[in-house]
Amino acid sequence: MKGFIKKDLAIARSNIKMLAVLFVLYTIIGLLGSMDISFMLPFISVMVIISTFNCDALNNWEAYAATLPDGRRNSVKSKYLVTLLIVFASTILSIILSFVIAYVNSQDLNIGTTLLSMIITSLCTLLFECFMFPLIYKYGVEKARIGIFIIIFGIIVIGGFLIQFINLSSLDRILLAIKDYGLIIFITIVGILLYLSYRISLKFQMKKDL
């Protein structure tokens, strides 16, 4: 299991130059006050994770992993564990970046709001990957990208259609009711979906003909 994790982390480190360039670029934009870009780092982690799938496909890794003891299960498990590690690391980096930019620009920074924003951004990143991973294991990286685009577009269209029939006053009351427990509820939902995503991805991987 450790070998699988080390392999994915090694692939992630191979993207360090690209990440360093993006980090510097976002820092400069933030220092210039053009926009708040600290939320971008967790989403960049998605690019890193996808790169591990691309590398696996290029080197026919899944066929090799299937020959190892419990290789298919460990290959899926390592992807999810490495994803959690990378999202956590990028979140910490985003928080540091926010404080540095605020300090250099002599801006007032609400610590509570900043931390909450970063946590929600990271949870949204994990939520996105909950849907992305099963698609990749089922259809491969290239086809999965198309499926992800369709899902996102569909959510936007359906959401825009349904919002016309939502009683906004009722929605405000619901949001007010869950205000004190909203973050806990969100974390719980993402945790459950992450586990279900893992089980579905594992099922696809175990049935895949390599």
Given for the second form:
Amino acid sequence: MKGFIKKDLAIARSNIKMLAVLFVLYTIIGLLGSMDISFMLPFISVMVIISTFNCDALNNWEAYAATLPDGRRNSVKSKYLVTLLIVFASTILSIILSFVIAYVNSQDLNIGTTLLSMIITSLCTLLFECFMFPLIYKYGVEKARIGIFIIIFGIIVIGGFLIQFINLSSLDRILLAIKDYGLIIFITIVGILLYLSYRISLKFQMKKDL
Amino acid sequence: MTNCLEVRNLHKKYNDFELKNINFDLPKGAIMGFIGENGSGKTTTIKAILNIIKQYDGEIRLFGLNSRDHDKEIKDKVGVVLDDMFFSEILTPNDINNVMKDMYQKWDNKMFYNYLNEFSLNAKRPIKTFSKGMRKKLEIVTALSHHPQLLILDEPTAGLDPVARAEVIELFQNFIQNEECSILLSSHITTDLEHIADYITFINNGEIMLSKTCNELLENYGIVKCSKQDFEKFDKGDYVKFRKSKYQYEVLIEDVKKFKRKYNTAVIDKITLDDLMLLMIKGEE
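Can you give me the structure for the form predicted in complex with its partner chain, which would complement the form predicted on its own we have just seen?
Zooming out: every chain and molecule, the one shown earlier first.
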């Protein structure tokens, strides 16, 4: 398992140059005072993780991994752990960047709001990956990309349609009631979805002819 | 003699191809050459042995253990070289060592770097800078460096020059010296197999045509090159297949001694694995 994590991190390492350029770019934009877009970093981390899938596909790694001890299981497990690791690291980096930009520009920074926005961005990133990974394991990276767009589009369309039938005042009441627990609820939901996503991906990978 | 690998009634059906009732054994301490033309089912069989494909009928046992039930235990003892399946090209041999030492219980750093030196492979260079032959060597080195008991190699010498091929073949011969280790080796370069294989298994169109010791095959089988008139004197049951060419007939004989007794004037040439494959696939009955 550790070996699989090392392998994915070694591949991700090759994207460091690109990430460093983006990091510098965001810092400059932030320092110029136009806007703080450091919250983008967790989103960018998705690209790094997807690039490891691309590399794997290019070299038929999944088939090779299946010849290693417990290779199928560990290759899936490591992808989820590396994802958590990279999203966590990019969140920390975003927070630091926000503080640095605010300090250099002598801006007042609301620590609570900044942390909250970064955490929510990271959770949204993980949420996206919850849906993306099982699709990748089932259909491959290319088809999964199309699949995820269809899912997002579907959610927007269906959500837009259903909102007509929802009593907004009762929704307001619910949101108000859970206001203080919103973040905990969101973290719990993402955690559960991440676990379910892992189980589904694992099921696909364990059964698949590679 | 204990078998290292046993394949029983392996059956796998695709839309356009079928592996039909594959049966063969690889004894401990032996090298088996797995031959057949492109698309004959060699790689599919190897993938089934390694559980890379899982939806198949039949039973595969490695080291006496069922391959489906003891996957992890088995994989720790198997070294693998597969066609076009390996690490990402952006990684270096150093990265591979770093990764593999956590994959296998018996990964041997020292052995890995010794092999890299032996094959003049730079540990710091990314795989993408290696030639095809160098990549193949790296794959072989990686397969050997965790003290496996069985090597499963799909076209391991493809892309290697004759010198490198000779080095690799010597490596394989050394690997089975202790008589505990075995090799299943698929290759198109049948001359290599004639030198090192103890057994030959020949697959065609998803079916095993024969699985015999290499000596038995090269000594018992023969090829008669003759005119049409001479060919017509042979009884149909006395040969396996024949092939007409512009000037002569090539006739595959299964039992050289028996044939010689019956047709004592016939000139029987020694057969090569290439001849055998060609006549079995293209010949008429």
